[in-house]
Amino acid sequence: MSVTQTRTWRQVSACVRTHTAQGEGFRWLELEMPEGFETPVAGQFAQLLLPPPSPVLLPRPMSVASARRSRGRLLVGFLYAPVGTGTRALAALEPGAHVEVTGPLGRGYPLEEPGTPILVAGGRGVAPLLMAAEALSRARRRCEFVFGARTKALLVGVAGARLRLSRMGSRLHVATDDGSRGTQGTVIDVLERLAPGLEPPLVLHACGPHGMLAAVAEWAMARGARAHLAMESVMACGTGVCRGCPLPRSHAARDRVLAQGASANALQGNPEWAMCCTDGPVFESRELDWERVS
């Protein structure tokens, strides 16, 4: 069982210590947690709930992108980009500010697998691996680092990814649609040019779109490699009670449900369906039905 799976969480009170934009319309928020909040891992969320009065009442699910200590406090970061009424609220609040915070939450990426890894990042999906290759480096592992967008724009922080990767001795690899940034094509293009050259088993660990998540899923099952996939979706509890969180779970993954009978989890979802919030965020390529995932 990994360690992300023993976690618990908390709904805390926490306080704004940076907020700043980070270009093409990202931000990053830095809050300072109270004592008792565990350190999240890579690959964990945590939910957000904007203080009154507020333009939406449900709180806004944020991927983990770092977690710091300074002074002997807790800094967990996110990086987000504000596209709808509530996260252009939360783009609004200022050093000082506090916010409703409930985590850390859900599955991380289950690092201490052995193999080589592989980390791909679509667009803003590149914080919590980065996140996840400081964790790797800590364990003296290295790692080949993919990073893809559609367009150079698009490649958020890669100067800097570029520059932490190098420290801690792992390769960058971009690729861009358009060509505007190192390879042109997709992540599945530079994964195709790398796998010849790497040490077998090949355990991938990725963020992004889900249609690059599906084709990544794709690509690993195809070669029997392992690929763990954080997964999107609307969150309005965080904590499986609401059931709003839905992905189909594949004929294999069913069957495993099915045999566990009464000693399954109410909370993570049934037989067809698994939770995103409590069998996630990250799942094992072959737990998910890609057919029928939107």
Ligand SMILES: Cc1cc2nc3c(=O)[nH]c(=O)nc-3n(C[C@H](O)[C@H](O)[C@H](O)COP(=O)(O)OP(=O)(O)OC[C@H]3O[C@@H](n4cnc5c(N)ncnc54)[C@H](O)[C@@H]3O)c2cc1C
The other form holds:
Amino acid sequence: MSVTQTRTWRQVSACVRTHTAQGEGFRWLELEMPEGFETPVAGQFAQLLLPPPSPVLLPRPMSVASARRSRGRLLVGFLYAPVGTGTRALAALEPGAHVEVTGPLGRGYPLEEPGTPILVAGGRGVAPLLMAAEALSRARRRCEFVFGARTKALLVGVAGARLRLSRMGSRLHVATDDGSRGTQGTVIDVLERLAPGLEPPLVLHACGPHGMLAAVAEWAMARGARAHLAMESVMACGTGVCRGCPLPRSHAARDRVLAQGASANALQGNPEWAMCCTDGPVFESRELDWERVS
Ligand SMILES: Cc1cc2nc3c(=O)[nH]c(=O)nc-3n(C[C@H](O)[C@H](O)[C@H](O)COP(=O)(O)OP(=O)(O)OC[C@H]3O[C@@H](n4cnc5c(N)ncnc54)[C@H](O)[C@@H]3O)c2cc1C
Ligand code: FES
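Next, give the form predicted together with the ligand, keeping in mind that what was shown is the form predicted alone.
Every chain and every other molecule in the complex is listed next, the one we just looked at coming first.
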């Protein structure tokens, strides 16, 4: 892991282009970015700050769900659930309103890694992974796409996902805890069924609740597969300054960072704690201490 990083993010004022309800309890937001905002890659995120008067002081982190060009303009999409004060205020913004955006932030999925790609999504975690599937398709690679949720109502955008994936020659496998759609069980049950028929090495890219990510990490480590997991943490700055989004490193990751000459007081490259915003949000399963994450 490199200690120095090239800054590619910017703080800009973006204009709301589209803002609609999507599925049960989710919203789709598309922002038009000004010139100079770098095109995000799957797994990266942005910090969205509401215009004044805003009920929240700090910006809210959101994974990028799409990045496309229309008439020369960069449009960046987000799929989110209004769960609290900030996201509910965000949900009230009409097309034409402005939002302060810092991004693109963090490290995305290493989609160039060789192997059979399996994308594993839980609930709204589907958004960055559909973007990842499209990036793989542009590189002429198919994927297995595993989409799980508690119940079918939480499989946000599943019909569109099936259509987009089949156009790419990729396959969608659905699981719900209550059996209301697809396999009854979890994404791990689907992985167990799929894995024997796939060409090794397997490379997993996942996004979803931390419990699901921990299970995917454990499954991959037990089988010698690599898994890249998009983590979340409560964030303030999103840029590595406030040290407010720590995740515990594994022993192996700590030893490697120490061998690179980091000190316990180091900000960038701290041996004990990775910062979700700058070291992640995508981490390989062996980078984190999963017992302490949970
Ligand atoms: C890198 C990253 C990417 C994210 N991508 C998305 C996304 O694509 N779509 C989406 O809907 N949400 C995403 N989140 C979560 C989102 O940032 C939070 O839901 C949001 O900050 C809540 O703000 P609020 O003011 O509405 O809620 P608050 O009033 O601050 O809190 C309301 C509830 O939300 C919980 N909450 C707060 N922050 C988080 C968090 N980071 N993760 C989980 N729960 C949280 C609180 O514990 C509380 O229960 C992401 C978070 C991170 C760190
Ligand atoms: S949010 Fe400030 S260091 Fe990560």
